[in-house]
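A lone chain, given as structure tokens: the form predicted on its own.
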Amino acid sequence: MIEWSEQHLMIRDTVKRFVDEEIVPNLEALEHGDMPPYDILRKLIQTFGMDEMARARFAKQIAAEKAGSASGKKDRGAKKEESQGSDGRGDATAMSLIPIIEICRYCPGMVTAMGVSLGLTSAAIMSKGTTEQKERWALDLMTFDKVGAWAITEPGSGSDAFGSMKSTAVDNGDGTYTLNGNKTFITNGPYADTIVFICKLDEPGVDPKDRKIMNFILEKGMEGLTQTQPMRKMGLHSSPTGELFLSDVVVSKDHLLGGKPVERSKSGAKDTFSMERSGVAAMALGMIERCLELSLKYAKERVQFGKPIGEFQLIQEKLARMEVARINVENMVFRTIEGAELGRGITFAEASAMKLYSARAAVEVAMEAVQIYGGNGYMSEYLVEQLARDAKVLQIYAGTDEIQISAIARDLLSRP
């Protein structure tokens, strides 16, 4: 794949109109006010029929599970057959990435808020939960009627999320568990209705690093659960981030995701991180495209020493490097779409490579855009200032640059 199809471009134009009409007029309130993004995101999902598509997918999967397929091999096999041809999974992947790209041209935080609720929280329940848990919690998340949060990071844990995890679950022996712990940097944490809380089983005599991983589904308002107000941060102001405090929260076993601990292989977490990391390329592409557009416009209009600054070679070099970055990141997005069309997913190492390059490219392009704007680029009334702040987090969340490098190198060294 080397370019967007006509169908893709039509969808892109439709999304652009929504962004221009619903997001751009509210940028000031989203960025500097107290306007959570959720009403606009719900309108987006309803406008494009994503809620109805989610209901249809959900009904099909639940019906299959109740009929005995357990949404397993039969269902996946059928989906694989359906995905063959030019209108298969490739188009579905493209149509999921195009809104990410277009929204990130103005408001990357909204994508983060939406992605964690739809792409992490609901996906975790749909992939690991029992049929009863899916019916109870997943559909409202898939339609965005409720907001979800995925809580793994803890104060002091950083990149060693599992090894440094201190949150615990005590088996009370009566079909209930008592949960304690503190989670931080939780996207949607302040407003989440449904939370997937990841902790370790309290197993006396077992080394903490070897204890079983437990995922619990929590609900807003549970006794002992505190959701803080949004934290102040450098960028992504339109994505509310908060802390969670659990003090003797008692839950019944039906809140234990899947009814059992997670396998120690952590393969489920790897799948989650792969999904996050490959999505960063789409986010970066939107930010890079917008920074380049704004920089080109400014370079033509801004006059210094008697001529537009775009006529100076140093400015031309910056613009040229921006275009190279845009082409490279766009090709990564195209590769993701083409891989989906061929039925080949993104490996963990590939997702890490995509995230490493695209995150660095977005930061470099955004900072060069600020440089081209000069003093104006440092002022908050210019969008490049916001995009420069927003881009930095791409090098941090879903694994820092250093973690991506380690993942890529380990994969390379493991090859024969």
The other form holds:
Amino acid sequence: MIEWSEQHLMIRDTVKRFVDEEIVPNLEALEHGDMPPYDILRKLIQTFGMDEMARARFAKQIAAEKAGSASGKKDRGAKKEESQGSDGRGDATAMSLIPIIEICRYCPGMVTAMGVSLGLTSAAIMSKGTTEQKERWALDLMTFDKVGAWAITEPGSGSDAFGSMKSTAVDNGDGTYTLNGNKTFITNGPYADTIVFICKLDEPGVDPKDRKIMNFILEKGMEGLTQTQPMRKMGLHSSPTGELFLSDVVVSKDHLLGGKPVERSKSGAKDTFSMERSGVAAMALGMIERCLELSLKYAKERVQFGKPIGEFQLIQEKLARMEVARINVENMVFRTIEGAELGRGITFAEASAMKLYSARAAVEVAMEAVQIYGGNGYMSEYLVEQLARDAKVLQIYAGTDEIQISAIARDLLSRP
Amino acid sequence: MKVMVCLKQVPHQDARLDVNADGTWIQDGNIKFEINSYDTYALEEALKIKDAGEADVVVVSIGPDRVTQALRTALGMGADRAIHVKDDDADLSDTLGCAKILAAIAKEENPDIVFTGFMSDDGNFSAVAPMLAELLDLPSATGVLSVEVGDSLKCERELEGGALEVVELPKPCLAAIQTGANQVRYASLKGIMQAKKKPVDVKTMADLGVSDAGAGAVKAKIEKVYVPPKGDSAEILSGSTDEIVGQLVTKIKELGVL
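Right, the form predicted on its own is done, so what does the form predicted in complex with its partner chain look like?
So here's everything in the complex, that chain up top.
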């Protein structure tokens, strides 16, 4: 794949129209006011029929699981059967990435809010939950009727999420668990209806680092659960981020995701991380495209010393580097789509490399766009100021740059 | 019921328009195109009829390869099939030539209703719709803001000064739709995926038996396309804010505009 297909361009145009009509007029309220992104995201999902598609996909998976259980097969078997064949998988991937690109041209925070609910929270329930849990909680998240949050990070644990995790679950022995802990930097935390809370089983006598990991599904309003107001942060203002405090939250066992502790299978986590990391490349592409377009326009219009600044070589160098970054990141997105179409996906190391490069490229391009705009670029009135603040998070969340580098290097060193 | 919608693909509203080398049109080789905005409202009216019951919506356009994208977009929004008149000579037609080509298609299709946009964003003639109605001997209405479909087509038209007029057209008929008539829908992702499988018939003028359109039949030839030179009637006021305001008030009084 070396360019967008006619069909992809149609999707880009139609999503672009939605962004122009629904997001751009609300950008001030989303980025500098108190407007949460959820109503617009819900409208996006309904407008493009993504909720209907999610319902169909959900019904198919649940039917396969139930048929599998009835015939004595394991759920996993049904899932495997469903995932065979690559027909249209490239287009399906493109369909999920294109809205990310188009929204990120203006409002990367909205993609974060949407991605955490649809991509992380519902995906966690759909991959690890029991059929009953999927029916009870996942479908409403997949259609965005409800907002989801995925709570792993704690004040003392970020990159070393499991090693330093302090949140606990105590098995009360009566079919209930008591949960305690503090979670921070939780996307959608202030508004989430459904929360996947990750903690460790309280196992006296077992070294904390070896204790079992458990995921619980929490609901807004549970006794002992506090969801804070949105935290103030550098960028991504349209993505509400909050803290969660759990003080003796008692839940029945049907809230324990999958009905048992998490199997420490690295491959499952890697699949999630790969998906998340390739999503970051699409986010970076949208931001880079917009910064480059705005910079080119400004370089032609802004006159200094009697000529447009685009005629100065130092500005040209910036524009040229931006274009190189745009081509590279676009090719990474194309590679993701092509890999899906061929049914081979992308490796974990590739996804990490893509995330590392595209995050750095987005930050460099956005900061250079601010530089081209000069004093205007430093003003909030101009979009490049917001995109520059937003871009920085790409180097931090979904695995820091440093974690990506380790993942790439470990993969290289592990090869025979 | 069958509804035919005539679509024109025009330069995108954000496209940079430069006059071509021989000064006869714009440079259109490397710009983005979209469906004429008026025509999107016409398409929406047709799709509303389809939503309300049984209707086959056929979209028709004249133009080069790129027009396929406009037709596929319409199919993605919900139209059932498309007819693409792809003929280099047809592209050179004037408004009457276009109307003749569209009339030939309408005669083959026999629609109950023909919808067009009130005018095109690029040519601004507002001529094809009434010409097409005349060639087909159909009753028609232009500047239509809303339609009510029954045994006939009741059209609410926009008149000068904000007044409205309601006319009733027996079917078959033609209505040229004004912008703002409705809320144009988005193509859903599923719709766009399905659009690939919907039929697009490609035809030439010869296929349609039209010989009196195209370059040879053009009556009004474009003499020149140009951007008017900047005039010297604009005056930039200078000085402090108070001075500028003073000068502006004096000017306004001199001109007697208030």
